[in-house]
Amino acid sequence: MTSKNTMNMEKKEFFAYEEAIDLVKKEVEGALTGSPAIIREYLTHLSLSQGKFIRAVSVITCAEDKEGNIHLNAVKIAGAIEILHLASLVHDDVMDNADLRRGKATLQKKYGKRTAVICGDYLLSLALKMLSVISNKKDYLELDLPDYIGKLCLGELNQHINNKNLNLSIFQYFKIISGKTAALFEASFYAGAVIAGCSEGETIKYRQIGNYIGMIFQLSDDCIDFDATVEEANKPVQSDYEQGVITLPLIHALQENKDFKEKAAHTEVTREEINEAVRKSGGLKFTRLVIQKYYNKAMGRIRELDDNSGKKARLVNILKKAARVV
């Protein structure tokens, strides 16, 4: 079914930046609240806890052409990627048994796990449907979004397989988060660059920037679990290890403190013991140094882009949000 927003959009082909961002939000809202009656209540609940649309903003920013215009297809792809991201969060919350997401009760908490899983699956189908209405599809054959969906799923599975793996290496962890988090960021930057008609060389740079920002986003999230309150994070904190998830600050602590690793392998360790091990080993400092390295790489690539200063400034703003730089 074609939404009113889509019909109105199709009367125009190009949009200014702010207008395009507003249209993406309306498109996502319309897709959620205008869904079939049997699922509408659940998706409407999800619409109340939407995030900052950072992936959609990435698509729109990268899709801006030399004249400052953004094609309608960028709006459609940005909306689809946001829906994909939302589907992954719904499934994440089921796996983590999470009660809170963005300050609101999770779908699985409010309606149950079975309903949440089905809704997550439906969101995936909804995203693919949104992609199906893109015009001039032949121009985007190189943009293989299903491949990125696969990377996301494999990243999540890899994390699940390595739950409670105290021997998880930094390399293995980077492989996990390059799929579960960085893949959709890379897809967002890549899609925008393709729509903007960037050269092959420029498109590669955009993909790299998206990957770096995705890695930064997850590593920053790792730090939040240790140094933010529930109110600040709008989601559960001090809970990654309790869910079996081993993140970089803890990996560093386990590598630096063999006694702590030995104890964790044979007995239940308390949150206080985990926090103390991470503090003593400098786990957060180490993670922030890694974030800084990715930040510098992304900044270097942004400076190399053949784009106007306004577009570069928006890219830098996305980078700073990912790294939580005020």
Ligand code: GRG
The other form holds:
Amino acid sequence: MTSKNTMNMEKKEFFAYEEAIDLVKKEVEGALTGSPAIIREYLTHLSLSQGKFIRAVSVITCAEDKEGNIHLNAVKIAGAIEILHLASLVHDDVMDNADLRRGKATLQKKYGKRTAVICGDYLLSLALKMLSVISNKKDYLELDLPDYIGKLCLGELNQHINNKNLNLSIFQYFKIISGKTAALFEASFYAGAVIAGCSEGETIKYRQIGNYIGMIFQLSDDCIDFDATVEEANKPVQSDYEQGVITLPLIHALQENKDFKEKAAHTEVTREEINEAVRKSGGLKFTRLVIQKYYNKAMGRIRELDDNSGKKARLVNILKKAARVV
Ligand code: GRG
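If the one shown is the form predicted alone, what is the structure of the form predicted in complex with the named molecule?
Starting with the chain above, the whole complex follows.
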């Protein structure tokens, strides 16, 4: 007879939380450094600096079953989602001409844009390969990851189409970030819930929590661009507007101050003027109020879940990390 956490002749299938997180990190590192020789130098460069692993932590946390076990499939999906996320960062850095990512030179800065684009494409194929080994194909199909990857791309395209659009509405902005950022968080929560064997009703709640947390994560990131230093953020700050990316703090300022909007539409405004307009209109305060609304919604849903207090506490921790309060 095979018990869940005992190693026997078969491969171990279930893990405790910390063990599962360690395995995801090893899985990602192994996929990057063990890539074919021709691309290894570039992907090894990426492996030298790690991200926060918040999407992987989301998959693993949600995947914990009632007995506290996490199936190997969650490790595989978490690794694949992190690689997919990395692919999007590599491409994003090409689009933004960014120099710094995770405290190190971006791939595009170190090796050039053409190499970076191909590496991003390769990372996408790597993520799909990692997903193909999942033992329960039904779980994998139910997740419909291609749909989430599509949302990510369309969100980014929508942002690009609206580059420098000073008339961008709050509604349009929400649509952009719900694709470019919240989609992958929702996919992570969804995958975890499916692997944990949650009912349909519970799975819907997990998806909603993932979506709210993704929105919070991006809104907080948008605040960081205005109020953090490069050292704190480990990436460029004060740069969204320079890239033509219009985010909520600035949308609020543009809506509140028509003279400033008029000036920005017809002349080149300086970073100081942007910061001043956001400060005067209370753009960051407004954005933090929106974050608080999503935070309360996510918290309400977490409370409703049919889970033990340990799992709920871990979900609250992810929520706090997304809002950058821990
Ligand atoms: C190649 C799949 C693929 C997509 C291309 C370029 C693009 C389409 C999408 C970009 C989406 C994007 C970069 C959204 C921003 C999301 C975001 C806030 C990323 C930063 O995430 P962190 O802080 O990064 O979790 P770390 O470094 O901690 O992993």
